[in-house]
Amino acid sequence: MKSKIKDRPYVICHTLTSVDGKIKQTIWGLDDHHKYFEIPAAKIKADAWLVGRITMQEFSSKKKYDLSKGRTDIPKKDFVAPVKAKTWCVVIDPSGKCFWDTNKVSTETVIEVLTEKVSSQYLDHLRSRNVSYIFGGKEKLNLELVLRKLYKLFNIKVVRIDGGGHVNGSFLKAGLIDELSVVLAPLADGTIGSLTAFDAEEGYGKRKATWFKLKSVKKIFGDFLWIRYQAV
């Protein structure tokens, strides 16, 4: 797989949606909603999977860490922990709200993506748990810069985005999605205001819609469809 942009990973966005583009809700009544997303995802070869902070807080520590005694002199520079990892999980966490007991989620090693507005005490916490982190901007993230750092510092050549509508929408708006993987559930949600697969911005503005070319379609789990698209 080759990226359109040199020196950054190939980006595959993977999502589970209803026929009207909504992300999973309890009203869907799925017996085990995880399998519909995770089984196809596991078949996508990637060096890392990437999610937003809200999703990652399901996997990170539930403890409340006291940062008041942490170091205050840590510079806002990227930190690559001295660990060996075959695969990575990347969390988009601009304000530094995820806390860690270890530097792993299942078998994947954690990389935090931050902005420079995080405190040195939080960086001290990450270092104490051997969690790598990179900076994507001072107050807002530059996602292309983030991808370039993942490629350069961690040799990540393919990344799978498993995010919600906001994370997916951010990468879509930045024009950084190379491939789209959609598990289409045979149901209509119909809920007004609930998240969709891509929530990039309100209104239309100057942004153009992103076009994709059909790559493959496979029927799975009865009447579900697994559709893969290549970005045009």
Ligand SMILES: NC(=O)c1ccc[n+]([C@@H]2O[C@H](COP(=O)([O-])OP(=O)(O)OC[C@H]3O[C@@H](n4cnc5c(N)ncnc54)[C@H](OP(=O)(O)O)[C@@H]3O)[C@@H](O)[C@H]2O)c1
The other form holds:
Amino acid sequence: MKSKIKDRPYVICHTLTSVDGKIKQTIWGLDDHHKYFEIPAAKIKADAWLVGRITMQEFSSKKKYDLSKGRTDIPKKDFVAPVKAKTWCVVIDPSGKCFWDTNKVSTETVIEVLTEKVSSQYLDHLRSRNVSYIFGGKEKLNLELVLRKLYKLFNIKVVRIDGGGHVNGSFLKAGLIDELSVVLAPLADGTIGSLTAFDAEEGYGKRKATWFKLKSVKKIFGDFLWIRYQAV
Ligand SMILES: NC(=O)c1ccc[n+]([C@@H]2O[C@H](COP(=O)([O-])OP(=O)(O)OC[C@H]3O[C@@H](n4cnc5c(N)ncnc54)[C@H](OP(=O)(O)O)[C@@H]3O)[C@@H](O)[C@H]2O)c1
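Swap state to the form predicted together with the named molecule from the form predicted on its own:
Complete assembly follows, chain above in first position.
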């Protein structure tokens, strides 16, 4: 799959939801809930997967690093670690809250997406672990700029956004989703105020909903549906 969009990766958002759009499987009673997300995800060819800070903290270090002795003179410039990697995992971590023991999650090599709010000592931590990082803005992230940097600096041509709801919602709101991959679980969750596949903003503002065109639909895992949509 090739991006038709110049200078940025093709973006596929992949999500596992209940029929009411909820994404936390807390009360779903699934045997091995990871497989329902991961097995279809693995069939989507991509150079990188991208998640929000909260989702990545399931994979990053559980240690709390003491940064007080770190360097204080590191400039707020993109850093491409000298590593050979074919596939990447990217975390949207504007304030630098993820810590790393290594620069890998499974076989993928980590890229941190930061704002200039982060400290030099945090950058020192990332460099000490050979973790690459890019800046997506001073205080707020410009997601289009982030995508362009992923394309230019890491040759990422296709990126799969793997959640959670906030990161999906912010790419949706920015109009940067080219394709949607939904694994629809045959259950109604029914919780009020819990996370949904796209948590873009509160209430009804001026934004219009995003429409998609059906590409394919397949029955999987018994009564689950794997639905693929193309952006209109
Ligand atoms: N069912 C599924 O398909 C699926 C997939 C993935 C995850 N999940 C579940 O979803 C839950 C996490 O979802 P979540 O929505 O709470 O969190 P999330 O999307 O994983 O992470 C949200 C955080 O990422 C940062 N962030 C994301 N977009 C940003 C933007 N445009 N600008 C600035 N910062 C941005 C912020 O970090 P800061 O707070 O540091 O500013 C934000 O609080 C977990 O329970 C996880 O297991 C479900």
